[in-house]
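Taking the form predicted alone, here's one chain by itself in structure tokens.
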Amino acid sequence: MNELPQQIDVLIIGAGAAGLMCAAVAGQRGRSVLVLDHANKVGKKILMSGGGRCNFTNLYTSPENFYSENPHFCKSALARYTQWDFIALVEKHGIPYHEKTLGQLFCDNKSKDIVDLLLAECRAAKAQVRTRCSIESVKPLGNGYRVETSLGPVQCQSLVIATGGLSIPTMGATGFGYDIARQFGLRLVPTRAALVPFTQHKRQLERQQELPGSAIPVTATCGAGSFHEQMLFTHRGLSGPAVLQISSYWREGEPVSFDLAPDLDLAEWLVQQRQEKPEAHLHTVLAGFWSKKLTQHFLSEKGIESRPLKQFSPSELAEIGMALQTWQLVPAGTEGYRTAEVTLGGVDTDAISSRTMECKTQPGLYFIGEVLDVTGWLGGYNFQWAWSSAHAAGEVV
């Protein structure tokens, strides 16, 4: 069946996390709902998220875990549909899950469990979902919208934009939601790739050619951001949770500081090691908590020769410890939207009701999820924003 219903109460563009959630909630209220997506299947970003296991929320979700020009905007939706509400939905569907680290909840089996949950909720609510359908134009009517699609025209009372951001274009990401916002005169907060690996200059990469695949716990700091998690060396630069997190705070040309021994005062520790193991070589002692490869690299970068600890004075070891503790780097850039998990910026929330997600100047037009200028930390927060914002809109569309 290729034809679309010509008249519908609620038309949702985008069959990702936010779009499907909104459809289920609206359908449960008895609204007739149609979800359209240009991709060949629904929930592509859900399917690839969390290494295929979908980090679907975080136990510690709070407004402080989100970036926005208006940090207060997300509070209402997050308070009214919480992580506990979505966890209850997961449990209702019998999906096994576990906490991995730092409150991050993952499916035990696969991400498809979350997509199946959303589709089951849509079926129960009689919400229709159609893929391989592109949108050609959107025109406001007196009491709704006329949307021209590749499968024919649809008229709706409420139009919900749930198209996400620009991240991972191979998954079908486009700037369509931003185009609609511009069409109706809404301001866009400038967008950029976030939760994204850093790239490094060629000369730095050549010095690190033995390190790709090596990981180390660090505290990464840039501007107001500071994260204590793993850093991973790659063939293009740096990745791992600490790097992805701090990338959201980084601007081109700025330095990023890495504490390479975040649970230790390295200066004090080396002096103590001299007392306890005076015959031990510096590189041997350091390789006790860094790998041998990392130890050799860090010593080489600082031009430090390894000798038995007794051959260094306590003050020399303290200086070496301070020199090795902190690594400051100006990244060449990031890997961009190609690998970014989310898009910072988007539709300016000043134009949107924080209670309903409806555009203040355009009745019946709603924006939910990543298309808005609300971006979460790494660790399930962006999915929770999708569920919360979608639920807020679904209750009123």
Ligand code: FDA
Contents of the next structure:
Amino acid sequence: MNELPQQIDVLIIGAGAAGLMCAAVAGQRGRSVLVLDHANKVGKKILMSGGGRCNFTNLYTSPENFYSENPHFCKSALARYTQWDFIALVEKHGIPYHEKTLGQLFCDNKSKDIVDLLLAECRAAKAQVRTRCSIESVKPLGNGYRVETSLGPVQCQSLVIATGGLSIPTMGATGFGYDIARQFGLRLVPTRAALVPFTQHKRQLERQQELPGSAIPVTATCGAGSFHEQMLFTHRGLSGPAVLQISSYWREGEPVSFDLAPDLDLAEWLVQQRQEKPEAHLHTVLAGFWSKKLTQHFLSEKGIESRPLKQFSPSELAEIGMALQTWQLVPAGTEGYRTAEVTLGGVDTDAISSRTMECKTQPGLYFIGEVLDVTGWLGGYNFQWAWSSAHAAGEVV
Ligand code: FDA
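Would you generate the structure of this protein in the form predicted together with the ligand, following the form predicted alone above?
To see the whole picture, the full complex is given below, headed by that same chain.
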């Protein structure tokens, strides 16, 4: 194994989406670049993303798709390296892709296509990438940084922290980036698991033990968030895109509201059904668009007894419709960082230049990607943030 170079222009810690992108951009400007990662291979989260097909960006990416204490911070980087720029790169590498839904672009083949793209760009830029290297300490010098590693010391002019968030520790996630931020006196926005399934209390799970695997479209609402997507019942609680999305808005103890028939005015529809099929039972009619199992569950949760529709008054049916469109529950919790796709919070963006990602109080120190307090919705937005923030830093480091 070659020794590490002792002196380098740009040292990037973290060979994930943001780190590799930044290395390629900086290297293409003629900077000497070294990327170090403690994992045994690069881009592990890219490889597992999008169910193995990497949802690498979203056609409709805009700053509104991100949460941060400072919602303006992401604007500059997203505007200067857009989804169209990354799509052009994907096309340059001949990677086949498709839109799945809601502007989400996935590889036709495997996520590995995206890792190969990044590594090819790094090779073309002569950026070196080394894995299985742990970082022992970071010390500021007059003009740059000295980093002690398990493979020896490295001095650099620019140090880029691209170590991501806390989700999926088994994939190599650590709080390293937050430790470096603390070392240099930067504030951290409290972190929380996000894009994560909800868990439910044992008694609730017992009541829905027939349901794991069932999925329906819903509108999930909590606080300022509202998402019309699929909800999936699981053995631990609730998942599916609508639940993952709303988990980013949820706080412990708060109720989440689900419209179980988001494409219909259920009150009006039930009254109409009463006119057309007065003899039909409520559960039979509802089982027309939910399954029988789900219908029974929803009716029993609301304490509604099924009878022929003619035995309900129109106002009773309207009330039932309303109740099923405002189904509320308080999740017990979330599955946490073990399965969360991302980490909310992170390095406070007040301390960072939104144009360059450089720390305002610590020249030559940069933070990019998920380690920052910028978190995207589900749907390719988090990778787009990694590409855009990495590109912004790569142009100046
Ligand atoms: P990333 O986590 O990619 O990279 C950080 C790197 O730093 C890792 O290689 C890690 O080993 C290394 N590292 C950490 N600590 C270190 C230390 N102490 N020393 C050295 N190296 C260290 N997003 C999206 O847009 N579309 C999608 O389809 C998905 N799908 C998805 C599925 C799953 C299961 C997860 C967990 C996440 C997603 N995401 C996603 C989110 C996306 O993967 C994530 O936001 C980006 O990978 C963040 O890129 P970063 O480069 O910031 O961190």
